[in-house]
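In the block that follows, a single chain appears as structure tokens, in the form predicted on its own.
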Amino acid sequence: MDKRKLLHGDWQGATSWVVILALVIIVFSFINPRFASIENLRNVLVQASVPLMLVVGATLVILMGSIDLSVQGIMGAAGMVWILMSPNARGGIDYGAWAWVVATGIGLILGLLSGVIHTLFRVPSFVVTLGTWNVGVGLATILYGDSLLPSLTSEALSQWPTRLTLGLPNSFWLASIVVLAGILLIGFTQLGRGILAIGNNEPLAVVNGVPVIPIKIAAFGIAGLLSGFAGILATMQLGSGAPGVGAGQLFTVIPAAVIAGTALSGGEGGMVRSALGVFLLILLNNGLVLAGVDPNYQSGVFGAILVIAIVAVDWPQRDRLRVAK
């Protein structure tokens, strides 16, 4: 697939829903002005740091053809090794580096392991990863025991998702490296080219000798460290550890990568449109609470949004559209 067409087809893909983006941020600055002040967009980037990290480990997977529910387990072990290996109110000993690189390594062996199963042993993936977030909860919940909440005692920890480095929050710098990574990995490298060739056609993939099983384990692993890596700085912005630190982020990747153009059935999408799709999410959720709509309808609010911001972005395509049953 030609490097230059799939990068072009990702950002021409983006331009609809940037103009999404720019029309909420304009109506809820209308609704409450402060919607715009630049304390409360450097709000947003801290709220979007997480699922923007974990969306890229999610297209990967999806753009397969397959699916990963296991972000919020995997999240809540890797925080919660983390938190007791840095400095925290239980004691013990300051691992420093080694417990980013042991909280990771326990996403990354997690997620490899779905990929093994799933590939290996031809379990769905969405069984096979749902069975993988059970078992990230149930290794967070073991650690987390009865005693001392295992919060940070370190502020320089503690504040440095929202410490400011050129005007942006650090975590949002963080996020961004990470989503400029899933684009080059997806544009440049002959793991993106394979993932794509997978969900286009797997059986196709096979028979021009692509790697299938290699590729769709190294994506699980990729969506598995990239979880962990989330969860350590979902962690730090929570400030202690949790078995449930990850709650609810499922529910915003997932939707954020498929209501971009990412879709489910595996070879269509791209980095930069599922990025966009957490913006608005995140962004329709900062905008409805800032207008005061009361919490027991904000859920259907923000889905009545949602759906004709959809049909805004897919309106001018129509005729190209494939309905499927």
Contents of the next structure:
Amino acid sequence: MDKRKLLHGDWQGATSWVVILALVIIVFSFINPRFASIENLRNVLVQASVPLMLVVGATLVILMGSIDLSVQGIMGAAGMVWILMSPNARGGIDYGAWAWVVATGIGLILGLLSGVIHTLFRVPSFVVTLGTWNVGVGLATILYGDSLLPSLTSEALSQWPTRLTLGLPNSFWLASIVVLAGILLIGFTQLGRGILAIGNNEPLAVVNGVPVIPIKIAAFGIAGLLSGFAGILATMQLGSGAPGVGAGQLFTVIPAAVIAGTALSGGEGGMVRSALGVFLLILLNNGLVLAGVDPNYQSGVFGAILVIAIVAVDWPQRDRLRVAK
Amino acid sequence: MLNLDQIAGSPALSANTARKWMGTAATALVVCLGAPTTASAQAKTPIAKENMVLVASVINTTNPYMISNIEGAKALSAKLGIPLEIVNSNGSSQTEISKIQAILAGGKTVIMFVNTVASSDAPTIVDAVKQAKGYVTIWWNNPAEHSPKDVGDNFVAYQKIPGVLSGRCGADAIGNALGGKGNVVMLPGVQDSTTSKTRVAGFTAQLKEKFPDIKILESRPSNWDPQLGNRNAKDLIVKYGDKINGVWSADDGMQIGAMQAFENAGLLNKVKFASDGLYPETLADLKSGRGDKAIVGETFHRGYMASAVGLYTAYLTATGKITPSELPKEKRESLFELSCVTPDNYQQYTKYDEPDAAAKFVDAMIEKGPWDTSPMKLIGAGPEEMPK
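Could you switch over to the form predicted in complex with its partner chain, since the one displayed so far is the form predicted on its own?
Every chain and every other molecule in the complex is listed next, the one we just looked at coming first.
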């Protein structure tokens, strides 16, 4: 498949989402001018950074037509490992950069494990990653034990995600690098092409000599690594470690990828669209709070706006398909 | 195995006839074996310790309060010499109920404390325990109309710490710290949880009655989740900026998340916080005066006290030392004491977090009974009245 065409497709699908996002921003800014303030922009960027990192891994896996449910478990395990190896209220040794290496390494190993079991033992990814999710939570729970809440004692670390570099929060820079790497990986590497080929038609990919098994294992490995990374970032943002640090992320990330057009059946979609999906969900939540929508109505209003947005974006697409027929 | 339907399945045999046959057969069997012939004689037979099992069911095993619940159950188990099983519900009512049913199927007399995931779980659990002839005390969440006295002695008691009082403590602390003037935001827990509702009602009522010049800017339910508390606090900071003078959270978990958000926004020195639970980290912040003495009020109660009292009440019933149906109302639907903690009096409570505190509490409780052990004495009868 022509990679330029693929990339182009991702951006093209993204344009209508950019319009929807702009509309959301304009409407919420009218309701509360603070919505469009620099302060809120930074706030949204900080909040989006964890799901942005996760959505890259999730998209890689979904593009192959698989699914990765282990996100929250890996986040919990990696976050706990990281904080216990960093300066925290429980004491212990500060391992500095090794804390990052070991924590993301655990994410990588759990991800690779999912990939190996999924491919070599031919177990559906849904089932395997449900298992690794629980393994992650179990690991985090054991590490948490029953002693004091491990809170970060280093102010430099706990404030790092919200500190600004060139006007934007550090956590967002980190997430941007990950998203950019994801875009490049899909558009310009053999691994990316292989992932799309598997998602489009796996038997055909096998016949054409695409190394399906190594590619699948690598994609799950990367997703695990990124979940680990996101677990560290979430722990830093919270300022303390908790096995449930990833709570709710799975149902932000997978819908974000899917509503923005990454097909669960694989082969269609891309990083840019998934990232825009994340922004839509985060902006909606943030906007509803700033607009002062009663908490009793927030879920309902959130769902309604989301449905309207999806219908609006897909409408022209639907029309074209009808003409083509 | 013979069952009634199989016998009654014969067209020549009615169900009534079958029942009569079985009744006669059972009586004959009992007489032959020389077993006690009256039901009351059977009920009064003391249950041997080796036939009992203590069960503590908690919502998860990572929240400090739940960990403390487990600690109390362990201390009582060690003291009484009865084995203990922990049920981790993982936040799911389904998991909770199925694990409890599995334990009930084990055949031993179950003495149970349940910190229910949701109020609606309580009737199902109580019914299952009753069928298995066990004894259960429900803590925190139970539907208002599901009263122990209507179920019988197997539902020993419904016990809780009044949420309204907790909310009032927080309002007093923030109100006094702000000198009766200013703006606050609220972070309730899961919106439809009884515990959160009562705490919110107490907080808002106390502000209205005692500090009418303090305005509640907004209330954002944060589901007892530190991350959500953190996120909501970030949004509220953007929305109101330095207009916020105080933050009240329905528990310390959410407060921990909220304080981090205010610290990152450089506002921790200007805002006062009050919450419920006095978690160890909160106690450390209170001691160190984090921010400009940001935490002004807390409430004190410990999970180990709740589980020990709950289990012990059920144990006393199982061993025939108390008969719930003969107890006064406040001992079946019980409200226990809650202490308001301030930066001036927190020292009184640190002893309850010593490593042997749970064991000491259990010793004192066994000496004085489940309703008279400091600092969690019985203070009244439920259901809790909401302020008008």
